[in-house]
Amino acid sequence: MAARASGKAIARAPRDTAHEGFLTHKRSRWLKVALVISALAIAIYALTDPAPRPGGGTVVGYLLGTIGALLILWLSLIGLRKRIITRGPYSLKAWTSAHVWLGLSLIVIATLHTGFQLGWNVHSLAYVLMMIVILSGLYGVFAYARLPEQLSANRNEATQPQMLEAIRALDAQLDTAAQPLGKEEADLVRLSLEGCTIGGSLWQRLTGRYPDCGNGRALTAVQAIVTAQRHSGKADPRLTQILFLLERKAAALAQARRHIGIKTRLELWLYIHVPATFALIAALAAHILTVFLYW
């Protein structure tokens, strides 16, 4: 029985694609399709010899322009496609994979369509907007590949509301601990309570730098006071408790700010990608209309 079993081919379990990334979906099927399309476009462009020179007004130019325009319109439908969840060859993962790779093939198709002729006109505007859409999309691919892991690691199983609640709890403890202090020390605690921003400006969220943070300034001042007291052998346990709470708040603020910063970087590209897509469609319509009006 064992001998017969060993003589038979062992059937392999189907490959688990549950965690397969959209870039490598179906063994990078859409990357291969995009490479083939780009290679064909280059071959057609290289093997033709229009007069006076290659450009959008030649037969090849019109062909590549039509393909590029249809691709742009199809790629812009990704927002609608995300609202419909299906499986199989037309799943959202397959569509997203095609969106990325075919979008990159537009660089080749549109550049050859222009015949490397750019100027200050609506035609070049459409090309520039297309490149902005593609480059912002590339950043989006990077963001979704890297940042969710960083977001998860930083959270440490805490949600954003829980992070903010932890900071509020520390503020309540600081307020209570500051009651018996003198005016100078109490003002430092007030600086932490009233002069602290968690989110801040876009620049602060992106860089994670908060040079005017009230808690940071209060922490530095209290550290200096406590250090001087320890050197003199007259440490005030009330200030030591304040220092401990300020340090805990600094750690909680750092975690919350990192969380908000990562979320900002994860979403920022959409504020460029989506408006630029609508502007591209408008410029593309103007480009096509102008071409046919003066054909």
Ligand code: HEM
Given for the second form:
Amino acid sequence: MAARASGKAIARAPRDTAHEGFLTHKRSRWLKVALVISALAIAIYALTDPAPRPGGGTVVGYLLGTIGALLILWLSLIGLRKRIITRGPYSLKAWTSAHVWLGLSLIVIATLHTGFQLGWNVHSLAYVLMMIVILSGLYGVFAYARLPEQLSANRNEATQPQMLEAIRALDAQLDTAAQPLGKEEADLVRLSLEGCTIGGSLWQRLTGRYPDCGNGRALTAVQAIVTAQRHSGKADPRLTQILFLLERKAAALAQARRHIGIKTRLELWLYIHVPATFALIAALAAHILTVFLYW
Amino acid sequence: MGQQLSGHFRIAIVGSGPAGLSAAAHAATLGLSHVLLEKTAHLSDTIFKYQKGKHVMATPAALVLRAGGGLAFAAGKREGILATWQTMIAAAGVNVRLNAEVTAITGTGDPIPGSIQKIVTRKRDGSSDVRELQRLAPPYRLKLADGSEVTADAVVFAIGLQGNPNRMACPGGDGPQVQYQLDDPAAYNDEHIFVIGGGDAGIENALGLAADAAQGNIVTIINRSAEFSTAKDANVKALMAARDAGRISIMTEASTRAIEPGWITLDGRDGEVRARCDRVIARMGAAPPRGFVEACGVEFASNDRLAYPKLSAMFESTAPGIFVVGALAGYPLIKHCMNQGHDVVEFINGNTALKPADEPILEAKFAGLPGRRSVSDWLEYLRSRVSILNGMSALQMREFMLDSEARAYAAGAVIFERSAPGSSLFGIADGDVLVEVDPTNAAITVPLGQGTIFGEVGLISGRRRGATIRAGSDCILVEISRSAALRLMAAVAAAEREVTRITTQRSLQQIFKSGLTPDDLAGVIASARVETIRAGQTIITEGESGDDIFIIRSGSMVVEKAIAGKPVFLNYVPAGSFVGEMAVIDGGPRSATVRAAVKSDVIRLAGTQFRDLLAAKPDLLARLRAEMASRSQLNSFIEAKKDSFGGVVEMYTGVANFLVDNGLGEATDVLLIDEKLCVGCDNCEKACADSHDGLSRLDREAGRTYAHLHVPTSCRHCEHPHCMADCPPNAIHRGPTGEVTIDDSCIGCGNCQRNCPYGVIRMDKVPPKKPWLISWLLFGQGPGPGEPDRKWAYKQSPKGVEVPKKAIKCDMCSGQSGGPACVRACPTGAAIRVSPEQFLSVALLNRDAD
Ligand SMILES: Cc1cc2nc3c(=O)[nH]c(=O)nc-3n(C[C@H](O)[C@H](O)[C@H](O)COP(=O)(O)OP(=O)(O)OC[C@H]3O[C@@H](n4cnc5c(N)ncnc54)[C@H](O)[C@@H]3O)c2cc1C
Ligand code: HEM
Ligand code: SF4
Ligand code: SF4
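Since the structure above is the form predicted on its own, I would like to see how the form predicted together with ligand HEM looks, so please show that one next.
Once more the chain from above appears, this time first in line as the rest of the complex follows.
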């Protein structure tokens, strides 16, 4: 038999009950830290007058360079932290918060480290890659701030499997409803059943435009037939039923596609952010190596 | 031995579940004349109806199996167990009669003097009928549904708890097209099918029949009322979706008038409807077997729904010669059932000295106590010395102790601490305990002596312990689990009264403090009434007069006030507090409306008596005034805010009501997701799976949403967990930090899944271990973070090893020092966990901006 309640008032493990997003985590602690670091870096840079001129080779340059490189390595570790679920206390939200703000402070740190000397070399490559990572990150934050609300509103309590299931169910009904139709009309329904992908290409997901969607084409064609029939008397009830189902499917498709589109936009930037991070680390290694070998 | 299927027998065994089978097999081994009567066309219908391939478990492991006739039972597949029993029963020469439903049992001897049974039937409107039955001496005559009869000296009732499905009463309701179970929805094609009954069973059947459009069934579900209020939310949603997709028709507020071959006639809202109908599936619930059993002269312990028949230590009921064993006797595990089947035949055969098979388990329970006593002496010791146990029989004490603990504490030892979770009740068998009534000074205590109980607040309200209690002298206590305590109260009316009296008095003392003694409270307690309030029912209505005070024993209340014609949410009142004091103090009409957030128990105290108490106790009056002042302040604050930002108050009310509707009114800890922050990365689910055997206990996307606040499908750790209600091995417990968890003794019956109103329990197999994460990161080995997909899990599972499906639910990450993994792993702060005390602030926080 399992141990019964011990009778001890054991406190619950700590949990985050604060209703704060990652940007303002702990009353914007990491924003403040990042501002202080940046201000310090600017102050040191401004107050010292290195010879022959500012750059990576000076004492200040070394200092900023070391901080920057370590920071970059630490920033990359969030990818591991996110996936290794340990049992002890940690907060990925705190990590994201620090990641974003300290990541942004890199703009100041690294730029000052260069002493504003850029050129066509491996050193500047590292700088450019870093800026690509940072700018993509910035876009990510922008997406994280704006898109969740749209995702939630579009979902309207339906889950993704439910959305797909709804489309499958409509397909099954279309299939049954098409049985008594003639070949030409049945072919139109087949267009909707077979010529219609839900997610589609990356471009389609991002733009939300599916010009050759089979369902859309079937809908237009059936709509035209039914309208014509209405003009010349009574529309075929089997076709109006098909029309109704096609319209429902169009609505279901639109919802599922918006869902997939928003999710794509929430993730897509990571496909720049992460590979660029790997490139950056490689370039950074090359940068440091060349500095020490050829300096 | 030749089969004899009618005439007279020494023993007639009714029901061929594990209990009945074991009894019959043992009777056959002993060479006693017997017959085993089974209603259905196969043996052991309850197990027969388990889902195909179910892994049947043999718990408790410590219990030895005693089964007659070489009947074996070990954990294994349903099919295997049924097949083995089939052959063993045949080999043992058991006299089985299938398709033999027993419909009545009466004595054939003389009336037994003074043996009259009162049968109470309660009607829908609350009134009740009492019928008297004169018991007749054995031998008994058993009437069967086909009109034939058998007679027997002794009857063993082993009919389990399934009962009989409620039957269609309309003309044609007994026709061949009417069925009460649906084994395989895929077996029907191109039929017009009507499913009668809008509970979970009916909805699930209807969805099953309509799931595959290729089957071509035209399915209609008929519900008596307008709403599907008894079914789970998820089922109702799926049903509505199926209707919207045109797969199912729904008729509400309808009933069947007649059924004929090919047709059905219904009474609908708009009059009579006649429709094509090839098949009717009636799922209108089941009548518990109690009515039938009572009519045979077997008395139950009380009128409570949870009550079992009154039995002697030898399983004999109040009708001499009628014995009750198995689930119907209160022992729902297969091993217990089989042991009892064996034992009852021994008893009938005259071996009254036989010790029950659970003897070693009980011996172990008493091993730690001082003084060497036998198990039966210990049982008698506890029964006679703890007042609420006095009314129990020896058999009830045995069953009761299986689920309880007896412990010795040295003087000064802490029994439980203030704020510890716990819903068990303690009885003092020897010595006394001290209650630390003042949290700031442990030296101030109130003693409780031998015979009485404590811990009742946790039992009733499901909330944390209100005070630390330690042993005043060396003492012996019995700790009664919540389920055992509920069964005890159902079985012994005096115990129920005693618990109610003590809880009322102590909760008054605890809530109102001010040094009230039982004497001060006598008048108020005499006026006190315990009432059960339905969810949504109003106990106080704004503007009405009335001055009763209500103490909330269990559940919780919502306080609302009409502002500009709309109800505005003012406050949430948890169990352990009171409402209604304002009217007693200022004499005015009720200033707000109070309704139950969930099904609740309240103690109603009469205003007049209470006013007398206030007159005598100025301290108390001052306390109440202070409380009232702070509540009025909140009221006027909200009222003031209403003018400046009406939208905010409306939003607050909307969110608060939404949360209450989604179970926060009975929750102790619940996961919420702010969908303004949730990026849909599902890292919460992945973290859950990775920290719990690879299965996620939360479905992030599913669940209700209001104003971008989402309550995902995940356990609320209810104050009184519904899931615990009906767990045969008692596998569900509340852990040391308040979490509701399921332990390894789960037999996978799925009762908890059906009982949880929030649909958060899944039945699943633990997947094989994944390769280390690093090898996934570097070499792409394994399925990566989160729950592995089924294909991978299947491929990796060792073949030929049966992994049972068990109940899986959130354990609040107990034992993980970092706390709930879902919250830790959320990158944006969308996932938070709150307790009901905090959820009002969630309703307000960060939401004024828009
Ligand atoms: C889904 C599920 C899974 C479970 N899994 C397990 C498990 O893994 N391990 C475990 O130990 N327990 C399990 N249980 C519990 C266990 O199955 C039951 O408690 C046990 O079967 C009860 O045995 P019984 O002999 O008392 O009655 P039952 O098994 O219910 O048998 C009663 C029999 O009596 C017959 N009958 C009823 N009325 C009459 C009548 N008037 N005349 C003639 N015959 C009648 C019925 O048809 C039936 O065959 C599970 C229960 C369920 C619902
Ligand atoms: C050189 C600097 C940076 C490096 C090396 C870096 C690297 C990374 C890496 C490796 C991840 C993990 C992605 C994943 O595993 O899913 C990540 C995530 C992220 N980064 Fe950066 N990053 C940098 C700067 C920034 C900046 C400046 C911002 C924002 C302004 C930013 C915003 C984010 C965000 C929002 C995430 C997603 C967190 C999550 O959803 O778990 N990053 N970054
Ligand atoms: S499983 Fe369901 S009933 Fe049980 S505690 Fe959780 S939410 Fe409540
Ligand atoms: S935990 Fe659930 S499935 Fe498991 S035995 Fe208990 S009620 Fe049945």
